[in-house]
Each structure stands twice: as C-alpha cells, then as structure tokens.
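A lone chain, given as structure tokens: the form predicted alone.
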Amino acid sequence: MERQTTSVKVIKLEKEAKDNTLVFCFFKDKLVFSKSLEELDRNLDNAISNPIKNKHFKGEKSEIREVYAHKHMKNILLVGLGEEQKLTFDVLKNIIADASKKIRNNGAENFSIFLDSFTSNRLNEADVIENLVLSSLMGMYQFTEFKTKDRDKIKNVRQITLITNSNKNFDSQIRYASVVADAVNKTRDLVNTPPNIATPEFVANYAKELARKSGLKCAVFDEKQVEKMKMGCFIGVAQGSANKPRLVVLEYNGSSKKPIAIVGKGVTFDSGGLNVKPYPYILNMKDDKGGAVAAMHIIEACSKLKLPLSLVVITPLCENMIDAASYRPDDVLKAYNGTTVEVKNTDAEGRLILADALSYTLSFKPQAIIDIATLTGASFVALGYIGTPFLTTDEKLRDRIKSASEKSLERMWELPLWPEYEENIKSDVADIKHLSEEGDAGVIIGATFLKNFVGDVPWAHIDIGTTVWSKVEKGILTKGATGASVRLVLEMLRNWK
C-alpha cells in the first residue's frame, strides 16, 4: 500500500505568496492586522481585510469563507477560531483538519498557513506548528486502495507551507508531527484493508517489510511453532480458520536499558466462533486488528524518530471463525504460561490470544508492558465513542498515559482494578474463566482476566474497541479505522526516561 505523501515546511513571512491557496485564521474578538499582514493584504487588493469589514466574515468558530482574488489567482481561506480565550488545541485540530479537507477537496496541491493572522500569548508557536501539521496530514486522510473507477479524479495535496515571522528552526516539530501522522494514517490503511485480503499472514508479511525498511527486528512464528510453544489459548481461537495463525515480534534497539514491551491484539476477522456475532455487530470486524496494527507503526515511528529507548512489540494474529474445529464454550484450554483457562463465550476470543502473548513477552523481562486491544463493547457503554478506558497496575505508568493524553489529544479515562473483581472471573472447573457471566463491568473484567499473564511488571491495558472505528467524517475523523492510540503511546514514548 503505497501512500501519496504531502511535504510540510516553515518559512518566513513574504510580501509575496507562492500558493494556490492561502489560509488565514482570526479570532472572533481579535479581528486585527499586524504590520507584516497589513502588507501583504496591501498586495493581495485588500482581498483578507474586506470581508471582514463587510462583516461577511466574523471568526465564529469553524467559520471559512472562500475569497477569491482573481486579479493574483489566489484562492483565500479565512477560518473562524472563535473567542481567543476559548481556543484549544483540541479545538484547533478539528478547525485546521476541516479547513484541510476543505482546500484537497477544492483540488489545491499546496497551500500555505499565515501563522502571524493568529498568534496568541495562551499557545506556544512550537507546539501550535506541531499540531497543525498534525492535524493537516490526519485531517486529509482517505481510503482509496480498492476504487477502481476514477482514479484520475482522486485529490491530494502535496505541499504544506507554514508562514511565520518567527526565527526559529522547527524542524523537530514538523519531523516528529510528520512521522506521527504517517503512523496513523497506515494504522488506519490496514486496518481498512478487507479480512479477504488482510489475513493473519498477510499482515504478518507486511511486518516482514515494515521492519526491512526500518532496520527492525522481526521474527514470524506460523502455527506449528505456536503450537510448539504451547500456546493453548491462542491456538484455541485460531484452529477453527482456514487461515493459519503467525505470532510477530519486532524488536527496535534505541538503549541498552530492558526493553518496553507493547502486545497489540491482532484478530484479522472476528466472526464470534460459535456464538456467533449478530448483524449487524459482525460489520466491521475486520478493525479487531486495530491494536496489532498500531503497534506495528509505533514501533516503526520509533525507529523513525530514533527514540533513546528500547521496544519490542508482540502481535498474535488469527481469525476466530465458525468451523468443525472450532473452539467451544465450556472448553478448557492452557495458556503459555500453564494456568488453565475456562471457555465461556467464543465472541471474547482477544483476551485469550493476548494472555499467552502477555506472558511470552516476560520472557523479554521489560521494564513495562503496554497492551493495545479492541477488547470490548463495553467500552462503548463507558465512555461512547468520545474516549478510550484504560486500566493499569503501576502509579507511573498512569502518571505517563494522563500527561500523554493532555498532550496527544486522545482522551484517555482510567477504569478501577480492584481486587472484588477477581471474584467473577473464578472458575469451578479450571484456575480461571475468561468472562464474568453476570455480563457486568466488562471493561473491567477483561482487565482483570489479564492480569493473571504479566506477573510483577508494571502493566496498562488500553481498551480501543470503540475508538478504534468512526461512523463520522469530521475534523481529524474520516469515516473508518481512526488510528486509535498510535498518537498517546508515541507521546509517551518520546518523554520516557
């Protein structure tokens, strides 16, 4: 899957402008002109300042009005910020990812942003050029692999330019934003990619070429040497496919320091097994390898960014389907590190692929462990489709994923482990059963289910099952895979010490 990429650049303010397009952003309450702009609106026929006497333009938030100056071929976008005081950057990504799309869609290959029209004492320059490159290349994302039908009318942008009087070098902002982006937007490419196409082994030879051209490690162990490391539960899920299950592990060396481990879940299609999923809750599976695939492009970004740290990323990948060998409720099975596991519904099938990848990882002794998992719907009974729970055994480790989440924007709630729990997932018949089946606390029951796989380390849970789909196509959302927790693990992997 080949990317059309989009090139971002700073430069300093000129009296003339290069672009097709030019952005300008105001704030409701501060509708005025530096000398630099008064300048270059001079040039421009006073192009950006009669709309706003005309009142046609007023700042509102989300505001754009399109001006055109035919007399210099310059398509004008003014974009309303609202009020100075009320401005976020979580606000100005969804503006600035609108005001993106708006531009691509109106065929422009480039387009510069006037960053003097806005500056504000409340938003560091650093951080505001960051999350519009951001938010630009999230923004313009789309999904065209398989349209086959006029291609040659596709748009893309090619070219960002950031204007600023500033003289400093933001170079790191626009590295660090432009390889964030890039995870995402792949994150988001295969797990769009069709379960047909998009099978266990696919992905994993897609890992194969990820970690050639990123100087990773990997290693990809097929169903018989799965089996021989007597992985029970996650060769359970996997027997009733025709697809055969692989087990990837990518391994990036930035420090001599003990590794940290990410284990993303990675069920290419999900059926249910035999309890099989209803319609319309069985569209869509193909996002339950959402957390697999974001931690494939994590560790790729690492690489990338050259982070001082050391990661290894586990992803058990297999399709839980409906089949004669298929595994059954009331089945008991052994996981790789020996506890025995009751079967009571086949439809929550991730928990058991990811304890026998949870313990595996210990044999790395890392320092953390991070799983990415879309575990449950219940995380949509928690936080709807706004937030993502997670859960976590370590102070520090919440600590990193609260600060990351302020900074990344992906909202981020913590769910409570305590010990009662422990008291639905007891099983008459083996040393565990995987589900509560009171259906309670499901969120939180899965946590606790895998608790029993990462021994003393400190350990987080992150539940995308809900965030890791949008059914909406605004601001940096497309409709389709979101790209759920590349943004916050990156975040908290660049301040990790």
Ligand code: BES
Given for the second form:
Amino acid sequence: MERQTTSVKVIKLEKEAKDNTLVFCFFKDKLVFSKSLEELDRNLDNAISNPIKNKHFKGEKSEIREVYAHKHMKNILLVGLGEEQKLTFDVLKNIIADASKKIRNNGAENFSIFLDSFTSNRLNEADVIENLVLSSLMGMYQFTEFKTKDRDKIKNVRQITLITNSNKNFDSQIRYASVVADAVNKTRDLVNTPPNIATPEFVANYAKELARKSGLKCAVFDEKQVEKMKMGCFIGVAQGSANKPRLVVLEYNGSSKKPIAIVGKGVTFDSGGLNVKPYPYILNMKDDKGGAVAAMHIIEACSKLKLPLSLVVITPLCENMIDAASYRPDDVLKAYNGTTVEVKNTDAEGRLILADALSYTLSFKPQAIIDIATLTGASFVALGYIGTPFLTTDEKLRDRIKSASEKSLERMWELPLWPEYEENIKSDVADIKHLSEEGDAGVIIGATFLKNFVGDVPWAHIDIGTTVWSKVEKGILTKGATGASVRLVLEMLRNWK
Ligand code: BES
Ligand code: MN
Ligand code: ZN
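What does the same protein look like in the form predicted in complex with this ligand, given that the last one was the form predicted alone?
So here's everything in the complex, that chain up top.
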C-alpha cells in the first residue's frame, strides 16, 4: 500500500496568488479586508469582495460559495466561519475538511488557503495552522486500493499552500500535523483492507516492514511460540482459524526512562466464533483490528517525531472463527499470568487476547499501559458515534487523556471502575469469567475483566468499538475506518513528562 502524499508549505502573502484554487475564510461579523487582501482582490478584479458586497456570501457557519474569476482562471472559495466569538477548533476543522473535499472533487491538484482573512485573538495562528493541515489531510482521505476501473479518474490534491502575513515559518506545526495525518490515514488504509487479505500474518509482515523503514525494534512470535509462552487465552481464541495468530512487539527508544506500553486488539476478522454474529452484525468485522493498527502507527509517528520517550507496542493478532477446533462457551482457559478464565460467549474474544497481551506487557516494566480495543458493541449504547469511552486506574492518566482529548478534538468520556462490578465476573468453576451473562454495563465489565491482567501498573483502557468506523462522509470523517485514538494518543505522548 503506497499512499498518495500531499505536501504542505507556508508562504508569505503576495500581491498575486499562484494556485488556481484559492480559499478565503471569513467570520460572519468580521467581513473585513486587510491591506494586502485588498490589493489581491483588486488584482482579481474584485472577485473576492463582489459576492460579499452583493450578499451572495454572508460568512454563515459552514457556508461555501464558489466563484470563478474567468479572466484570471481562478476558482475562489469563500468559506463562512459564522460568528467570531462562537468559532471553536472543532467547528473550524470540519469546515476546512469539507472545503478540502469539495476542492478535491472539483479535480484541483493544489490550493492555497489565506490565513489573513480570519485572524482573531481567540485563535492562535500556530494552532490554526496545525488544525487546518490535519483536518484537510484527514478530510481528503479516500480508500481506492481495490478499485480497478478508471484509476486515472481518481482525484488527488498534491499540494496545499498556507498563505500568511506572519514572518514565522510554522515548520514544527506542519511537521506534526503531517505526521499525525499520515498515521491516521495509514491506520484507515490497513483497517479498511479486507479480511481475506489483512490476515494476522499480513498485518505482522506490515509491522515488520514499518519497523524496518522507521528503525524500530520488532519481534514477531508465531503460533508455536505463543503456545510455548503459555498464552492460553490468546491461543483459545485463535485455535479455530486457518490463518494462524501472531504476536507483534514493536519498540521505540527515545529516552532511558521506563517505556510507556500500548496494547492493541488485533482481531483481523471477528465472526463471533461459535456464538456467531448474525447478519448484519457480522459486517465490517474487519475493523476489529483497529486498536492494533492504530498502535502500530502511533509508534511509527513517535519515531518520526523523535519524541523523547520510550514506547513498546504489543499487538496480539488473530481471527475469531468457527471450526471443529474452535474454543467453546464453558471452556476454561489459562491465561499467561496463570489466572483461569471461564468462557461464556466466544464473541467476547477481544478481552481474552488482551488479557495475555497485557500481562505479557508487564515484563517490559512499563511506567503506564494504555490499551486500545474495539472491545464492545456496548460502547454504542454508552456514547454513540460521537465519543469514545475510557476507563482508568490512575489519576494522572485520566488527566492526560482528558487534556489530550480537548487538544486533539477526539471526544473521550470516562466510565467508572467501581469495585462492585467485580462481583459480576465471579465464576463458579474458574478464577473469573470474562463477562456478565446479564449483559449489564458492557463497556465497564469488559474493562473490569482486563483489570485482572495489569498488575499495579497505571492503566487506561480505550474502547473504540463504535468510533473505529464511520457510516458518514462528513468533515474530517470519511466513510469506513476513522483512525480513532491515533490523534488522541499522539497528543498524550507529545506532552508526556
Ligand atoms: N468486536 C466486538 C465488538 C464490536 C461489536 C465492535 C460491534 C464494533 C461493533 C467484540 O468482540 C464483541 O463481539 N463484543 C461483544 C461482547 C459481548 C459478547 C459480551 C459485544 O459487544 O456484543
Ligand atoms: Mn467479538
Ligand atoms: Zn471482537
């Protein structure tokens, strides 16, 4: 998979604009022109100011007016931001993403955005630039790998130019946003890749290649090695599949401090197993590897950004299938840390493979563990498509997630890990069972089970069961895999002290 790349640069405002597509954003209540913008407008025979004067463009939130300046062969997009006092980065990023999609669909190969038309004390220019670049690159994502017809008609923007009046070059913001957008879009690519292709072996080879290119340490354990390591829960889930499991460990050493561990659920297809998922719930179950794939691109981005920390990423990769050899409800599995687990529903497989991966992670003596998993459908009941539930045993991790959520604009909401829930996973025959048959508090029960495998290490669980996938093409969202948690966790790591 080779991604089409879009380069981004910043230049100083000039009297003339070189690109053929020009974007000007305006506040509804601040339709004013700076000196330099006035001059540019004059050189374009008032193509920017005319629609404002004759009220064809009012600057309403999300309004997009396209004007074509024939003589100059310029397509001009006037983009409305609404009232200045009401504009948030959340609104801005979706407006910019929608405008970028429109430009891409028009067939333009490059465009310029003028930052001069919407300066505001409320918006720091460096943050504006970072958000513009990230949202534009995320909004224009498309997955075309498996389209064989009319490939020459696939449209791509190759260059974005930000035109500013400032003397700064904003290199670090552009670098950060480009690396993060790349991590999000590569995560989307691999999560979107169909399950007959993206098997555990395929994803493990992908990780090897990613490690080779970015200088990460990489170890891949195959089925026999995983069996030898006595990862009984992981093996239990994987044993019904022709496509054999892999355990991938990636390491980045950017400091001598204890590593931060990220564990990602990598079920390349979740049929439900013997508790098979009925149609239509079985659809999109290729997205069940979303946590693992996100984790791999998070560590790649960390090494590209040379963040001053150490990271270990651990991803159990397998399928959950139906076969004569499949594990069954009522089976008792022995986890890597010795805990015996009674299986009650083979469709709750994610927590089983994570149980072994989490306790294996303890051997790296991590300062904190974050797991990312498409663990439950119950996450849909909790927060719908809008936000991602998280649970944690540690106050500091809670603060890190909350502030990264605000900055990255990935909405996160905490659910409790009250000890009373532990009652619900007591087993009559084994140490614990992996769910509560009553189906109560699905997200919390999943996390309550996982808590048994993280020792005393500060731990947070992120359940992207719902937010991993989008049914809509809107703003920064594109249909299909979303790259959920990549922006959030990178924002956490960027500020880690
Ligand atoms: N991968 C699913 C969770 C999921 C379901 C994600 C739908 C996205 C959309 C997970 O393995 C699963 O099947 N969980 C079960 C757990 C239940 C049996 C306790 C669920 O949520 O229904
Ligand atoms: Mn399942
Ligand atoms: Zn699953």
